[in-house]
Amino acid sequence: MTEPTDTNPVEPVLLNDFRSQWAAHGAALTEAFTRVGESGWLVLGQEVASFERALAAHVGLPFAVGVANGLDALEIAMRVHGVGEGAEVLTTPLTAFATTLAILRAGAKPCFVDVDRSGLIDLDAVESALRERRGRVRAVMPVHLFGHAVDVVRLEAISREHGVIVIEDCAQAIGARSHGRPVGDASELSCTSFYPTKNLGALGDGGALFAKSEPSRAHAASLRDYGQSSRYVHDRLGMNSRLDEVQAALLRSALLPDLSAATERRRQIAARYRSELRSNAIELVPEPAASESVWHLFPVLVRGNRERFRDHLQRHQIQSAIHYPTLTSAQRALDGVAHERFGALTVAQDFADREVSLPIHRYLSDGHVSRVIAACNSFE
């Protein structure tokens, strides 16, 4: 694969580069948009159906169902499983708020457990909570955070032993694998997002569920479209959450075909960071042993003043971000809302206090990566 060329050493090193994405794929994206317009079919047509088949084949799961966004995908998965009013759902506090919001929108109660040193939900803590709340927890919703894969073999074992449903949030980890198996493989239903910053991002919002069986696929497809089983026949109370024909066409024709190469580039960059970052002022976050990460983000933990480190990067024209400065369990939106925390969430809070995300994406040149490494290594 030919790498981008860094021709201007003072240009900003961006966290995401949508202009470069357009430069690389604009012709194919324009053709896809034109194709949809000329077809005269704008909602739930052949573009969505074709993308669903291509997406499922790419990730190695039987079925995909396109929806409006990743939040809706998670809520639909819970509703298919009947995880609703009064149900307790174990999840992580270190993630985007959509994971928690989906639980609440389905009528269930989020129960937070701590994370491990990779930032993923701590499966020992999950099992401890399941023993403590025996019979009360209906589901576990892990997040494959940063592009790392939670151990799907152990997730399956937990599901069988404790009789709980697993719904995997794969929004940051499309293409990641655990023990050689794709994320989502431990769940009857798992979910992803096509928000533009994701590894497979649309030119707007979008999401999908992955289903292991035809009945689950059909149920999810019905719920996204008002609960219809056929036109004007409503078998259940659904919602309006349809992936647009335009977004499906853009994803299938231009962006999904590039995903493997884009993932390989992310892995190349991560390998350089992991081997060449040497500053004692930052700590690398370990990749889980069984994970083949797709490196949606590259997190480091700062020893000392995090904002001073980010200011240092900014002076070198390098963008950075924090994921996530406030745990979902501590968000003001949960004031007065039923939820529970198991333990002090100490490791998750350490991430919230110290994490910084470095640039990692398809369009970083080797020169960009060298600049990030040099800037980090010069920080004391």
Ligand SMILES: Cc1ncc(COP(=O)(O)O)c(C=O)c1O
Contents of the next structure:
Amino acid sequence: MTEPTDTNPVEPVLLNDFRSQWAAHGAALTEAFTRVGESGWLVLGQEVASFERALAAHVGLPFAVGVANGLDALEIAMRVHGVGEGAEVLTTPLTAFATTLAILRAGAKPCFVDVDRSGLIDLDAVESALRERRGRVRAVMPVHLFGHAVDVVRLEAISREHGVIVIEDCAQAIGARSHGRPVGDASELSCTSFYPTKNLGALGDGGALFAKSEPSRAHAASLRDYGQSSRYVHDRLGMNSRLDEVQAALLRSALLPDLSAATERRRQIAARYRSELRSNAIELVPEPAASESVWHLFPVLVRGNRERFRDHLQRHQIQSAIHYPTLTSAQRALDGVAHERFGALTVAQDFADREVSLPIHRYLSDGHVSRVIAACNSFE
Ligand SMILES: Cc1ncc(COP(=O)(O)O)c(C=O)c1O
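After the form predicted on its own, can we look at the form predicted together with the named molecule?
So here's everything in the complex, that chain up top.
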């Protein structure tokens, strides 16, 4: 394989490649931007409405509501359900801090349960926590982490049997399926993010809720806009969390139409990693049963020294990341804030200690993928 030297620099393999995105979609993005400028309508207009319809149709859920970011989407879902002050919410500690923060911002108490071998919330642990806290837990917030789908059939059964609300965090898994059903399908309201690194990323911040019914859609839509039901009529205390017309136009016209092809490319890369990575120093993370993953990330677990592995990749000009080095339950922000842990969270901690995310995205060439594989396989 090609070793980089001072005289022979090797092109880096990036974790995200926004310049290539611009090279591929710049013309369509510019056209969409111009359309909004020429329309003279900049906030909550036809672009957001059209994008919401296209997005809902793409994922196969009845309604979508565009908001300012994924964190707000989760908070709004909590508020629509009235899960606030004093409510306990079961969630995973292995996620972006936003998942935990949304629970806290709604006034509720995050209660952390461990994850399974795929890094997803352990539904057996959820059920035993629900039995232990009989009646105290109002909601469960699972995260479809890494692009893998948590079992939606089981989530639905848990919701029914234990009388808890499910709010799925789909920020990393747009388009993923479980038992052939879209993620989000087990929730009356589920959430996603269009942060630029996401599988469907805007050119800035953005997010959405998915709603299963019109009343939930309308409630979420009013909360994103000061709680208005119609102009200057405020039925509830809302927030300002509107998706810009510009971002909606960019997403609908240029990026959403490419999402299926982008997902297909991620799946091809994941398939190569899964069949060709064979270093004893790294362990693959299993895709959960019944999940059709969209491979937002490609996590591996390092046996031995994780930093030595990342340095080795860096020497071969391959970027990597850690998702996540600190569990949300161990973040300093939670000091003095009501929260709870069920058990020692040992599997989640093992991910925090050993996980490394390899590059996986639409703009990696076959040559890039071969370089990642060769670099991993030469690590001892
Ligand atoms: C799992 C998860 N939940 C929530 C969020 C929050 O999304 P946003 O950054 O749009 O607020 C993110 C993204 O950072 C995420 O990865």
